[in-house]
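What follows is one chain in structure tokens, specifically the form predicted alone.
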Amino acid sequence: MNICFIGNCGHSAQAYRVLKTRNDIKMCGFAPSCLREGGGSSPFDGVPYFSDWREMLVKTKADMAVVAPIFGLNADIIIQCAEMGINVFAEKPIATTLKQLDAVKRAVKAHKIRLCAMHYLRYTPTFYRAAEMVRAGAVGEVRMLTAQKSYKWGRRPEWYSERELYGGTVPWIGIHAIDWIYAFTGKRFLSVTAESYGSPETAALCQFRLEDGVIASVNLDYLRPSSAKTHGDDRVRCVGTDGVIEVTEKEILLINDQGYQALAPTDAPELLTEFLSGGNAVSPDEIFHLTRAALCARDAADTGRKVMISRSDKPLS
């Protein structure tokens, strides 16, 4: 199988890691997303350079493209793609606008390509465990859940306050939060109101309407302090009628009727692999409304208005 790597903006040397272990790949060719993004040479060891996405696209003959441009890009390479009938690995969120993600679905039904998006966040040991023993029933029904990601602001490209390139603070960090909503619950997105502080955003805060009355909370920051020993501090809270599991990087806590349990998992699947043996780890389907609702969230937030979160992401198939 060969495979190509567009743009380097996201988590593609994740993929990279998982590539390079396999005999029955080719890394065929690396391309930047745009000139805005730099170029010259291969971030990946004994990857070909290409200076034009396009021109690789062709000359490689790809059978799948890891595509993590600038993220306004997204939307109109995974549909040049599609439209080569390439596969698709992408960054997350697919789309920055509901235009482009509407564009985005239509060219992945009409063209039959499978897609991936990034969502690795779902798959550190701890969600993934957590999530599953929530579906299983651990916590009873859920009634509610809270998700954080705070991260440093670190060093940013200049993009970044660019709206039509960066897309907002909410699709891009917030998008793994909202993932995790629905790993846990099961439940599609309803509706959603917003805040946000800064531009770009360095603090939002987004409440969720699921189905069933769950109900469900996302806050998000780029103000992690520098002295903090990690860069990122990712929480879950679920709460059930029989029970809470709080959930961090490192570990879960569960309180329920049969007492209370501290676990540490290490294991979970492994997304890029799953995609590759032929699995759906995350379903297009899935990818389609969790852009959705994370792009809703952010209009929410712009508008200071309620936003209704369409369920017309209907099965492809």
The other form holds:
There are 2 protein chains.
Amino acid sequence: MNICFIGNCGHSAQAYRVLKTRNDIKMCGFAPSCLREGGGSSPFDGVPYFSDWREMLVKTKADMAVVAPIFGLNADIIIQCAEMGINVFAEKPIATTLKQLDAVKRAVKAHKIRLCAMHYLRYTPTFYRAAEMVRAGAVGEVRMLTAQKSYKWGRRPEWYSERELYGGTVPWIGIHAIDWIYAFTGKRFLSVTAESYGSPETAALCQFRLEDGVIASVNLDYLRPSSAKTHGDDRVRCVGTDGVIEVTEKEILLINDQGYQALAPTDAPELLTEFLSGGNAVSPDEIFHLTRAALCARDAADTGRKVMISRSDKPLS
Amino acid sequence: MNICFIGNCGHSAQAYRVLKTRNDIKMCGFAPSCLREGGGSSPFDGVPYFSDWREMLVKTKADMAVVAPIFGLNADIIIQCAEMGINVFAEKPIATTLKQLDAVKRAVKAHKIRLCAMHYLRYTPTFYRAAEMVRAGAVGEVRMLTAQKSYKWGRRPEWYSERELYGGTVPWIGIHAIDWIYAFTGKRFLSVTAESYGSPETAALCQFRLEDGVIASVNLDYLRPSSAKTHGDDRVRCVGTDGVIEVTEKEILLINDQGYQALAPTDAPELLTEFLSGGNAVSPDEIFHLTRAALCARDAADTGRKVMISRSDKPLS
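So that was the form predicted alone. Now I'd like the form predicted together with another copy of the chain, please.
Full assembly next; the chain just shown is listed first.
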């Protein structure tokens, strides 16, 4: 199988590390998604460099593209791949506007390509185990979930300040928390209100109503102090009729009628490996729905209005 | 000074414990606020019992009333006290509708009585110290605050199921978290969106916009498992430009450019003691504003709409 890389703005290096362990995969090319990324040689050892990604797609006869451009270019590149019948493993969010999202969805369905997006954090072992437990009833019926993403700002490219290129902090970071809400509850998002601070947003809050009356919130920030021991401070607290489960990157704590239990994480699937073997760890319909929820949340923060989330996606089919 | 008790539905026992240590105070009477509370003898040792609180106010020549009735009756009783020139130390929320709140405010101002409400949790030593630190700049400029109240349901009176008598979970419990947001930031509440589950609400989320772009959220629930070691699980996380502070009932953790610091709580004022000595630990204008924010949040959850919070209160005068 021929796999090429378009752009290197997100987590494509993670895909590279997986692919280089496999003999059945030929990494046939890398091309930047635009000049502002910085050109030069390939960041991927031994992978041939192309200055033009369109030319690369034609010349390398790629079967699959790992797409991780400047975020605002993601949708157009995925659509181009779809039109050429090339499967896609893309950085999230797969689109930065609702209009783009619908165009991606149409292209993926029309050209029947396979699509997966880098919703990697669902597979952080603690979160993966906790979601499995909650889906199996460990806290009874879920009533409320609160999720946190907190990151250091560190050094980030200048294009983070351009909304059209960056897309916003909720689609970029918040989508992971949105993904957890979905993975823990298995419920669809119905509506959202949100608030944010600054541009690019250094802090944001989102509040969702899901099916069956479940409510969920997300708090995001880029204000984690540089002295903090880890880059991120990820958390989920999930409250149900029969218990409460709390998750961080390190720990799972469950309180229910059996008292307190610290749970061990389990090995989670590796997203790209599963995708390559034909699995659908995160299905296209889930990706469409989660991306839509994230974009609606960003739009809710931008406009100050509640946004109803279209029921057009069928993640639970 | 003659002090009487009307109702025993909230935390009036806490006031009783303070008052019985003082020789300068005569606890002159206790009366229930309504028949459904249960009648019988006084729950306060040695305090004379009256079956009718209005009669008690006249007969005992009370200077101050500790008002803790079924929550929906609070406003009318405070207004009656005001009209008789009797100072009030009342359970929160001081009103369960915005109309009642405005009537209480008018009566308190017209009759120039002194008013304090039982916003006790601002004075939990850890939260009190942390709020002081934040107001002194420990995390720089505050951008976002998230607050949690989680309680066991345990046994609660039947009238919790009647909205007119109970008032709702956001005014009853959420007001403490709203109080923390105010105590930590010193900013006024401008608008709120909210979501809730059930009636009475067993879970609720509120999302506020405050002055200067500060954003804040509250998550509330009555779903703390009965096996949990404490009745409540109170938390604040306050994120600023120069650090993050996290607070529970036991601990304060500050992360800023000096690294991690566990801070010791300090003694906080006792609310009623301060009020008796003429102080204004929580001022009437703060109480009006915080109650308004809580009632607007409840109304936002009930209607599914964003509610703008009137600027008629002047908490920061």
